[in-house]
Structure formats: structure tokens, C-alpha cells
Amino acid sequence: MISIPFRRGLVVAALLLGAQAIAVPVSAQEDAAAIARGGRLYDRFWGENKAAKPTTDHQAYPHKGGQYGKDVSWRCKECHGWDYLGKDGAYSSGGHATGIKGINGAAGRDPAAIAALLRAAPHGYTEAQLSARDVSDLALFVSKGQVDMMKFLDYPAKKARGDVAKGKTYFTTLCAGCHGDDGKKVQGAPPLGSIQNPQEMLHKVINGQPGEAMPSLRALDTQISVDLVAFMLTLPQR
């Protein structure tokens, strides 16, 4: 079943894009929102499911007591990136950078091999952090649900391959009812154009944010976000 702030989304968009906008089945609609809250899960997934906050470094993370933040080395983006390229991507260097692969390997493959990945070490994720529901969702994501960000994205100018000015439609009209017009209307977050991360910023727009009430724009043709992120890259970063 899709929630309702995802088929809300929806709704708004295809009147909003007309042509543009994409005819989803509904079996893949409902594959979408499974995809899409898998991509939430692997931003964060105590956001997402309500599990406990993590208060140990994982035991695969290599900066034990890093600056982070010990739940940091629990975010399956932490290792792997918001490019899903780890060693190979944007986090091949810098405070980020783990030398982990990223998962882009396991696009494709089959989620039930994926899901056992994720209980097995050295990933180790218990039922109490990630119920079978979970796993499936976060698995489906790696096997279906990556986005080759390196083909929307400039990676040397941190900037998206899309039109600003329809970025700023698709922004006006879909996200500043809560964000506000300068991104600046959500109390208790930081500016919208503070996130200078392009990477972070399409696999949130794509996927949503863990545990918030923000429409998935997974059923939409990805260029749709990458314009939405080249505007959302011009908002005041103060």
C-alpha cells in the first residue's frame, strides 16, 4: 500500500508535469514505495523504522570514535555513499572516506541474496534494528532502486546536470509549502542551501526524508529531481 504523502506527491506532480509525468502500475507504484523507503532505510534507518539509536561504533566501520558520531557508522551511506560508490565515488577522500566498496555491485541482484547479506557479518544488522520488512525494503533498493549519479551530476563542480529554471517550478510548487521559497521554513533544520552535497541532495529528493511526511519523487522520471536539485543548489546557504 502507498502512503499517503508518497500518492500525494504523485498526484500533485502529474498535474503539475502533464506529459511529463510518468503512468506507473500500480504493482509498481507499490514496488516504488517499497524502493523508496529502502533508500530512506539506508540514509538512516532508525529515522525511518523507530529503532533504537545505535550507541556503538558498527563493527565494520574503520574510524572507531570518529567525528561523527558513533550511530554515523551505522548509515549504510556512511560506507557505501549517497552515490552508492563508496571508495570510488564522492567519499573516496576526505572526512568521509572509509575505502569501502560501494554497493553499485549488487544492482541487479537478487533481493533474497542481498537480505541475507545484511544479517550475515560483517554488515550484522539484528531484527531489532531492521524487522524482516526492513531488510526486504533495503534490499530491494540495492537491487533495483540506484541511481547512476555520476550521469546527472558534475562530481569536480558539485552541481546537477539540470535546468535551474524548471527546478525552481517543480520547487515552488511541490516542496516550498513546507520548506518555504529561500528553503528556510522547517524549524529545527539547517537551510535547504546549506546541504551543498549534491549527492545527498538527489538520493533525498528521490528517496525522501527518514521519517518525515516528504513525498518520494521515485515514480517520476529521475531528471525531474536532478532539476529540483540544480535549484535547490541556488537557495541561500544562510
Ligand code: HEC
Contents of the next structure:
Amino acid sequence: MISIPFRRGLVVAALLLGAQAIAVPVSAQEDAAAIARGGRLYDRFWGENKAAKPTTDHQAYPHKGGQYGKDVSWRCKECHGWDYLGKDGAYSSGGHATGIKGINGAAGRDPAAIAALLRAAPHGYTEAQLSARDVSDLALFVSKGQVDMMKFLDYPAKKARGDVAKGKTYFTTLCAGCHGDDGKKVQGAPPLGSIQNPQEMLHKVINGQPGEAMPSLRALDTQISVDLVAFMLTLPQR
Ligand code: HEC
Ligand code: HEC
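Let's see the other form, the form predicted together with the ligand, since the form predicted on its own is already up.
Below is the whole assembly, all chains and molecules, this chain first.
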């Protein structure tokens, strides 16, 4: 018993007491971190897990030798969108359009079934690219981590349905230590205001930035992340 880690000990104690109400929030907290990690892998897996950057086009990518680089064709977001809606979302047209459907139809599906999809055709991710844990986190993200971006963002206007003043308060207290009040402090990174892509911003604020110490706001009310996006869209673009 002594060697049981603290949190698992709590679950065991809860089960012994038959007190499931205690056990459920413990596993939910663990899930939130795993789901957020899955979201960062969805963004750019080799930035998060330090796997080798791909050097050939993904077999299912329609724009072979395309303008964004061969590695980009392996990012989940490149085929399925920052908004998870694929051809029915922000990537319905423009240079990133692939005609591939979103992952929204897989929300709520058994994570084991989603994990199996990632190893099989058309995906074919190898163990060297995505470990068992990586695939498990990605599957949790797909099953439980998707946000309905159309509800929170105004697509035609490229704006967020958020409160800019609240977003500024959140930003200056939570984010400016690394990013600066003007979004330009991270060395070698483009100004945050230059992104002007609310879907990309919202995904990154909720899940964090691959491989960086940046926090994930997944455990907080989604509207906080939306308010932050509304504010970041007003930051200087250069
Ligand atoms: C190069 C393009 C491409 C990339 C990159 C890609 N996928 Fe897919 N994905 C597809 C295609 C094509 C399908 C099949 C779509 C269909 O059936 O019409 C698919 C299907 C899926 C489905 C099933 C959707 C459904 O409604 O049944 C899920 C879930 C999924 N992908 C998740 C991912 C995840 C997670 C990643 C990143 C690890 C990823 N995909 C990367 C092309 C891609
Ligand atoms: C511990 C430092 C740290 C904190 C705190 C932090 N970030 Fe970041 N963030 C980074 C780094 C480093 C990057 C990567 C910059 C790059 O390479 O473009 C990044 C990237 C981003 C990006 C994507 C930029 C891009 O060009 O792709 C967004 C959006 C962002 N952060 C928003 C936020 C918001 C909003 C907060 C507060 C809730 C926040 N960050 C807090 C360090 C931090």
C-alpha cells in the first residue's frame, strides 16, 4: 500500500468507501491534462513529443509538394482543421483546403477505436512518430476535447464572440509575463497580433503550445479563452 501514488491511493480509498463521487473528479483532472496534450499533438506532434520531423508528404495529403512544406502535411490540423471541421470549417476554401472531412463526427466515440484509426490507412502513424501514450492522448482529445468553434467565433468577420476588455485583463495577468503586453516579447517568434486566425488562437489557448511551458486553459470556462482571442486579435500585427 505504501508505494501507491497519492492520487491512485485516493481513488482506491474512494472505491473502498464506495464513494464514486470522489473518484470521478480525480480521473477527470487527469483526463484534462491528457486531453490538452492530445490537442498539442494534434497541432504539431514532433514539437510536443520530439519525434523526428517528417520529410516526405503524407500519403493522404492532396497537395503533394505543396507550399507549406512536407512536414506540415502530417499535422492533424492540416487535414482536419484548427476547428476540427475539415472541409466544412475554416479550411473549406483557400490554400489549406483539402476536401477532407473533420473529426467532429468522431466526438464521443470510443477512444480505443479512434486510436486504432491513427495506426491504420489512410493515417499510418508509426510508433516512432506517435507512441502508445501519444495515440491515447490524441484519441482522448478527439473523443472528449473538441470545442464547437462556430458557437464562439464569427467566421466571416474573423472575430471572436468575446469581451475584449476582459480578455485584456486575462492577458496582462496570465500571459504577458512571457508574451509582453503587446504580444511581441517571445524572442524569435512572430508578434501574437500577426496570427489573425481566431480558430488557430483558440485551439492553442485551450490546449497550449507544443513543446513550450505555456499553460493550457482547458480546465477553465471556454469563454475565458474566447475573451483572450478577442483581445489578441487587437494586438499590433507588426
Ligand atoms: C494527410 C491528411 C490527414 C492527416 C494529416 C490526418 N488525417 Fe485523419 N483522416 C484523413 C482522411 C482522408 C480520413 C478519412 C475521411 C473520410 O472517411 O472521408 C481521416 C479520418 C479521421 C478520423 C475519422 C473521422 C470520422 O468521422 O470517422 C479521425 C478521428 C481522424 N482522422 C483523426 C486524425 C488525427 C488525430 C490526426 C493526427 C494524428 C489525423 N487524423 C491526421 C486524413 C488525414
Ligand atoms: C511560460 C511562458 C508562456 C506563457 C505564460 C504563455 N505563453 Fe503563449 N507561447 C509561449 C511560447 C514560448 C510560444 C511559442 C512562440 C513561437 O514559437 O511562435 C507561445 C505561443 C503562443 C501562441 C501561438 C503563437 C504562434 O505564432 O503560433 C499563442 C496564440 C499564445 N502563445 C497565446 C498565449 C496566451 C493567450 C497566454 C495566456 C493565457 C499565453 N500564451 C501564455 C510561451 C508562453
